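Presented as structure tokens, the chain that follows is alone, the form predicted on its own.
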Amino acid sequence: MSSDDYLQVNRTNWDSRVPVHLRGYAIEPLLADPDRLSDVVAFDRPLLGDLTGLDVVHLQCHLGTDTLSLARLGGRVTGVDLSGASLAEARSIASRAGAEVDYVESDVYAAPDMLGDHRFDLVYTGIGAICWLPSIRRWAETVARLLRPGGRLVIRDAHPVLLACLAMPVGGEHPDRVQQPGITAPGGSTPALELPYFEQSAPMVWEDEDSYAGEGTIAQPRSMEWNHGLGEIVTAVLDAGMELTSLAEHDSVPWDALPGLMVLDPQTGEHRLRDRPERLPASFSLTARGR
């Protein structure tokens, strides 16, 4: 399959997470409450401020619930998204929550030709998202495009550390286990580096009927994706004249992304690993500003 079939192979496969996804996200809860936000623009909240006033465009939105979260913080939002039947649903979220929200259906690479002239004071990426873009490069260039000179791009992703691993059991034992009792003895699992970290020009390509939110069965369950390293981010970021103001990693991330291997932390809603955690990056936030 070549790659340029990804676009249509991702929509096809968001759309169709869609019902599953419906049932799986914390939607009821945010609309019951005002001042609620998602745990994921909960998390963010830090890096993000007060966004009073501030025009606000959120990359591959989906459902719309963390777009709907930045329009409680006060911004002018936009969300984009490729796929029209997560944007059929975030429409009727905002509705229903009384928010005012645009939503507009694009790939990432076409939004600021789709948006028009509109330049915003901050881009946001919510997590899980670059992993379906083939060139990080031009990700980084269409976020420089919609910037506003001085504006802020924001983003909190799964780290390609993490995207890298597999859970996998241990087959033999370590010598080094000796002085550091902490590895991993024989019969138990860990994380293993199995799939690429570094960007690659081909995609890994998924066959997966389920999905990390909600029961029930993907009816096209293909999709197509990429890992990115972290230094091809940054380096991405820098090349697309953009000044990186911050860079942290972290150890948890927002779905069980090793099954088996995680557990849930309930205050928060991140999984980390069950078994020193320290050793992980699960996740990464860059910040940057436009020039």
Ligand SMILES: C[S@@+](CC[C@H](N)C(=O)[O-])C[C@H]1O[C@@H](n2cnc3c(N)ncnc32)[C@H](O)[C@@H]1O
Second form
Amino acid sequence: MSSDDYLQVNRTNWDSRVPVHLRGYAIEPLLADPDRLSDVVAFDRPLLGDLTGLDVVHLQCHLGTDTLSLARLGGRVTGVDLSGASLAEARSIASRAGAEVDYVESDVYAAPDMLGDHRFDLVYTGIGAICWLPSIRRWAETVARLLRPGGRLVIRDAHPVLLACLAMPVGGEHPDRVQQPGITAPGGSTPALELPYFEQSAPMVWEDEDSYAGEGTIAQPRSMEWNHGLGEIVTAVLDAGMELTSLAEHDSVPWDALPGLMVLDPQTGEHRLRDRPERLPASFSLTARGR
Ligand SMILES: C[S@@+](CC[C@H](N)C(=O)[O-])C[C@H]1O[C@@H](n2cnc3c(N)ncnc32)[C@H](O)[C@@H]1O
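Return the form predicted together with the named molecule of this protein as a structure block, the form predicted on its own having already been given.
Next comes the full complex, this chain leading.
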């Protein structure tokens, strides 16, 4: 199978994650409290501000838990996703919450055409989003097309350094551990740079029956992913004509990205390295303005 088929492969994969994620995403607490925000949107709230009256598009909205939260911040929200099965659940969740959200089934790159070149005050996306897209430059051009002049992009996503890491056992003694006793001892595990950091034309192909949220096996385990370096992301945003307004790196991410090495902060839903979290940029936030 060639990487040209990635949309079909990833759509099938995400459709088949839905029953598992319905058990793993915190949906009932959101429905029980009309003022509640998803942990992801609560984290991003300082960057989002008051969305009252703003036209917002949430790219790669999945089950719409963050999309509903954006609506609760006052936005007129449209959620876009490739997975029809995800959107069916997102529509049901919005309706049970009494929220008005438009959901549109589309590939990100096709979204401006699907939305009839409608322009938005805010494009919001992230947390496991851009790794499903082969070209970060094409993503940034798409975002720029979706923004009104002066409209804002807010993204927080997995840091490309995190996405390049796997948890690896340490076999041998490192001589520098004499001077830096924090270095992992033989027998321990550490994040190791084992996967591409820079964008590659070929995808990483995975066969994974487990997902990051929920118990159960995924029927269609194959997926295709790409990493994009932080410099590539920033350059793509600038080259697409947007003005960069902030960039921050965080030591945490909202899922257990390196199982065995991370601990959950139950207050925020964020996971960070148990040992020396200052080693790893786990997520980044970037804001930009359309011109
Ligand atoms: C990890 S979720 C990110 C959403 C959100 N952060 C969350 O966790 O609910 C990834 C989503 O991206 C969607 N997706 C993957 N490739 C896409 C594409 N090319 N166009 C639009 N959506 C896509 C998937 O269907 C899935 O719903």
